[in-house]
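We begin with a single chain expressed as structure tokens, specifically the form predicted alone.
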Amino acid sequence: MTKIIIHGGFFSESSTNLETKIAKQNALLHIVKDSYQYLQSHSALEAVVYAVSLLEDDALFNAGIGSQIQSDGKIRMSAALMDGVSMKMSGVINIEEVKNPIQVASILMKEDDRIIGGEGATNYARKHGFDVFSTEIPQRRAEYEAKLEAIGTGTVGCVAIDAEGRIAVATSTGGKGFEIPGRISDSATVAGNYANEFCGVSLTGVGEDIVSGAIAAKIVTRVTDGMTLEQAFDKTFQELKPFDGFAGAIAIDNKGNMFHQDSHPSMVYASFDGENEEVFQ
């Protein structure tokens, strides 16, 4: 019953830039299939790290390479990982000059202090062999210098269930762009990244809205309490409407059901179960 679903944030250019839209679709489909093959011989926890690392390595997405630049001209990234079996979550917040923040989060799984931020996160990465690496690309620098503030909804994520029914989730973000230094996104919190033995959920969108809605934790809790994935999504997204919350989510439950929903189209995603593929159109 191995299945995997990934997201690449929201795609505001979908109606105006066909070339970029097609490139993102192709990238997502390639990554989800590659990660599915990896999942065949690895655990769900290992597979979500693998998938999110591939997303971080692709400059089409706002995580790792291609991350947004903050208001002081620096790039700070966040990422988190959660194992639905052990119920352990690890993460880095506002880490700098690391190619793959999700891999640092993965190493933190063995620590007692599993979520660290800022300079401490960067120093931890250096001590564990992560060399200084600039994730800046010319497009982001041009946007920053021209003060072209983007919509701020870029994040990548993955949820997987392996052959033994274990669920894991990983999420990574390059931030919303031009934010106040020190701003905390949802990605390394239980609002944006959560899993247990019943369900795993990864979020993208406006971090402040996602945290306000406690979305990932709510969906997982509701599935744990007996709701279907669709029911849990519907109730949780209904609760975003009073403040027009901007969010998108992907999920897999322990029955192998996959689901995705967004409050403001269009979240880019792809899923694969070995036979059937689905990709954002």
Second form
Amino acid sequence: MTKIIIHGGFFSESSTNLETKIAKQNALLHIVKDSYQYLQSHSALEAVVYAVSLLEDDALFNAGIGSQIQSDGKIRMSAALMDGVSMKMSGVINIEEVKNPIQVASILMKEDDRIIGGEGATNYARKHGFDVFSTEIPQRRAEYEAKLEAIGTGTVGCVAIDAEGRIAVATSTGGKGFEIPGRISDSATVAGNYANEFCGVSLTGVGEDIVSGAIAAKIVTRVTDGMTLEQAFDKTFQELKPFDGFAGAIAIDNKGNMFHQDSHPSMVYASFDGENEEVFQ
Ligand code: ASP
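Here we have the form predicted alone; I need the corresponding form predicted together with aspartic acid (ASP).
Next comes the full complex, and the chain you just saw is listed first.
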């Protein structure tokens, strides 16, 4: 029963052309199928790191290469990983000039101190062989210079269940763009990335709204307590309405059900179970 679902943040109908939409559909389908193949001979934990690394390497998405630029002109990225079996979460917050923040999060799994931020995270990465790598692309610099908030570039994420029924989740982001340096994204918190033996959830959207809604942890808790994925998503997304929370989420439960929902159109996602593929339209 191996299954995998990924997201690549949001896109805005008004500012995205058809060509970019098709490119994102193709990229997501390619990455979800490649990662599904990888999952056949690897654990869910290894597969989510693999999938998110591919998403970070694709400049179409706002994580790793193609990350948004903060208000002081620098890129700071965040990424986290959670193993639903051991219940361990590891992550980096505001790391700089590393090609794959999710791989730094992955090696932190073996440490006692598993979530580290800022200069400490960047230094840790250097010490563990991650070379200085600029993830800036000319398009983001041009958007930054023009003070153009690139709405809809989003975060990336993946949830997988492996042949042994183990669930894992990984999430990686370049942030919202134009942040105050030091701002903390939801992606390396239990609001944006959470899993246990029942369910795994990864988020994209406005980090402040995702934290206010404690979304990933709430959905996982609700499924653990007996709700279906659909019920848990419905209740949790209802709770965003009073403050018009902006979020999108993907999930897999331990029965192999996959689910996704967004508060505002349109989150970009794709899933694959070996037979059926689904991609956002
Ligand atoms: N959630 C991310 C953040 O606020 C951004 C996004 O998903 O687009 O840092």
